[in-house]
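One chain follows as structure tokens, the form predicted on its own.
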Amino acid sequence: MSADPIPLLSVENLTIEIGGASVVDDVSFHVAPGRVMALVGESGCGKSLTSYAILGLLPDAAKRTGGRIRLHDLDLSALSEREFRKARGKDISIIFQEPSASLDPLTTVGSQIADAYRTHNKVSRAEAYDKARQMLADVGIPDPDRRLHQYPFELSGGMCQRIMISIALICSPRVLVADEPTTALDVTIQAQILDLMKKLVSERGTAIVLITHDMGVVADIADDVAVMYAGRVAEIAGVHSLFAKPCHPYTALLLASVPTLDDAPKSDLATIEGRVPTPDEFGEGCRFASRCPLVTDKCRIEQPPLFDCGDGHRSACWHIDRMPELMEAAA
């Protein structure tokens, strides 16, 4: 996996607990300017909690108990809530999963975007509205003058997602966290949103942390991928290396479960047997052991570290050498 010598965003050994259980455990990754890091895995793997920790938005029940989060030379993990409010939206921002739940239905679109800009800039309301109008045009919303005075419930899901992106980007943050930004959108709108994110990366040098379970989206937009399982990083690699030669059984099974045009008509979809364990079921060994076709006794009693697979590709598996037999069986 290629990496910038001075990453823009660094997450180092992040640990988050809920009720004394580590729901995110020793997670580390780095994102360089102009690159997209995708965090993937099934629901309950800790992806969204990791993203909320980056933004200082953990729910009350969750507590960061270890690790550091750095935005270039700024230690986000050491900021007070007041200091974080100054950075959030200006230096680092987030696109939430459900725009309909995040936008105020009683406030016009223009007012919500302009208020986000005025929070971090000493400008008049008229200047903020001019900036909001430009942002709407930048994200491809037609007739921005009219849209400024509309309410979220008057707009489509794709429009609302673009409004969320406008709010997130209006202060030109260096890092954007996108939590399932294309969920519940039809494929046409999804493609438009992904094209917009690619434009942000190429034209602004924005670093993006993309939270998703959609491996198709990962293949389309990501540069690097961290596969999470039960709160830990199972595998981390450049996107081409990960798809070409997965080095963890969980990753291989995830990729095998993606439908393709080569699948026989009416054939059964490939699945991963079992479920993600709850925190009280983690145990001392590999957290994927109960579902892994390569499991041995060692896997059940000892958690593997991240082994180097070459070119920055790392995998937390004791049996990387046996991956060819799993790939052959999954084919």
Second form
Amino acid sequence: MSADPIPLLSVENLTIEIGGASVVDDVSFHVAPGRVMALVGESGCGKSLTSYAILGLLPDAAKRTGGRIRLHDLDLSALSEREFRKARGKDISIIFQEPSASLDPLTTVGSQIADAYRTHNKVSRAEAYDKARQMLADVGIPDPDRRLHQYPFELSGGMCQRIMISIALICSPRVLVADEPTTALDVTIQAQILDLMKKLVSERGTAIVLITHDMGVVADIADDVAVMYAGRVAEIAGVHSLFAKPCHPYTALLLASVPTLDDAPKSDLATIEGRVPTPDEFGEGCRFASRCPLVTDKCRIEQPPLFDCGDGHRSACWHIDRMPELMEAAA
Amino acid sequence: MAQYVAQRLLQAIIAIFGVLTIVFVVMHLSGDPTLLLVPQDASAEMIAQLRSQLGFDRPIGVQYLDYLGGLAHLDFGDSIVQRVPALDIVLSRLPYTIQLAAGALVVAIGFGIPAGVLMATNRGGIIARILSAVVVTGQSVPTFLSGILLIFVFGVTLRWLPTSGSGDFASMIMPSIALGALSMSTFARMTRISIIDELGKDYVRAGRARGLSLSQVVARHVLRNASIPVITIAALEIGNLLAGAVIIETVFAWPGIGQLAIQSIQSRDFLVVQVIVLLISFVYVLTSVLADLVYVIVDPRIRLVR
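Let's see the other form, the form predicted in complex with the partner chain, since the form predicted on its own is already up.
Complete assembly follows, chain above in first position.
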């Protein structure tokens, strides 16, 4: 990772269990103000659970069994539900994958934005609406006065995501968690929303935790990346370093599977053989062992820690030294 | 929206017309009403005379038009027993049934909806378990039995409440509970399911993510969303209460249209029965139209789109 200012959000050794299986295992990362940290991985790798844990909104079945989450010097993981409520929406906000479903269909968007402000600030309705109007202008919604009085079903998906961003940012939180914010949107709208997020980060110094499975989105907006596999961080690095020199076989194969314009037409896409182990199949060894081309006996027995491979770039693999041979085979 | 309302009203008119026709057909399918009115030893001539007097010897089409024409003037014929307009008899009893149905509705909604909310928000908790026992009881004990049990316990044994009759508030309590119990269970179950369904939606999580407590999200957003299916049920339940009154009024000697219906059936006063059947059917149609209009108020998607 590139040289860090003081981290704003620190996730330290986070472990989350569902029914005894550690679906998020020993995950650590830090985000500094004004930076974007991407958590990348396929469905079920624990990236969304990690994001809910940051907000203290884990589903009932999931339990945080270890680790800490700190916001600057505040230990979020030690807060009671009542105390946490004061931080939610004010210090840490989240936007979700399905913007239209995340809004109450029977309430005007203006009322929902104003409500978010009034939850944390003692102001009149009129003042809150003024603030909401200003917020809509900030997220690039034309004609905010009219939009305030519309219902979610009258707005497009992209428009709803801008509304969600207004709700998330109206109390000027220091951290924004974005859980697949563009997955449900058209590609052109996707780019607009990403641009908007970039602008907000630089203007306000908000730290963003971006959850995604889309390497394109990562390349576009992230400063740092943590690649997650089966609940563990496989590799964590600055975005340029990760794309230029992946140090974990999973990352390398993931990058190789992204089609490029140079690929011959109709050629087969590269895939990763096998499937992700289910939580009850997690053994003692590396969780990627069953699919890894570099696998040795050691991988099956002992879990690799995160090794430093220079410049803050770290990878949980016993065979970082054999990566060049894998890269050659992939190319 | 105007189109939506117009559509619903038109549907209601068609439904009412259908009801009128079905009632007419059923009355005639059940045989020649004249035979019900004459003594068993009446001669064929007497029967024929009465039949033509009542107009039952005319072609059925003519009788149907005559019937519709009468209805258009609110003429439902005279009670054969009391020789006064059947409608007047029914209307004189109606206030009692409205009073009873209103009491039952208060019981059903006043207990059923809060119970449903608690069962949904305290899932697995002790309160939810107790309430679900109450709801299952209300749902499974037949009305006539619960009525008699109530009379036995609170009227005869404890002597807290009058066993029958109408008049003061105290006399309303037991019949209202007995009549409302089944509806109460329906409201509780529908409210519970509807709220659980809403609680799983993304906007609930989003509401909590902006710092609202779960109960604030329920109060501000979930209840209103969950009310839509409950409104549908409410419309049906009001009709069911009127129909259920037939049994309860008999058990509690309550002088409403339910008791009147039983008496009229026993004395073969079929025109009075017809008025009661039509009245209950109209209430069903009317309440579903009202429910459709309430949707307009609750749901902007209906209000603004159509």
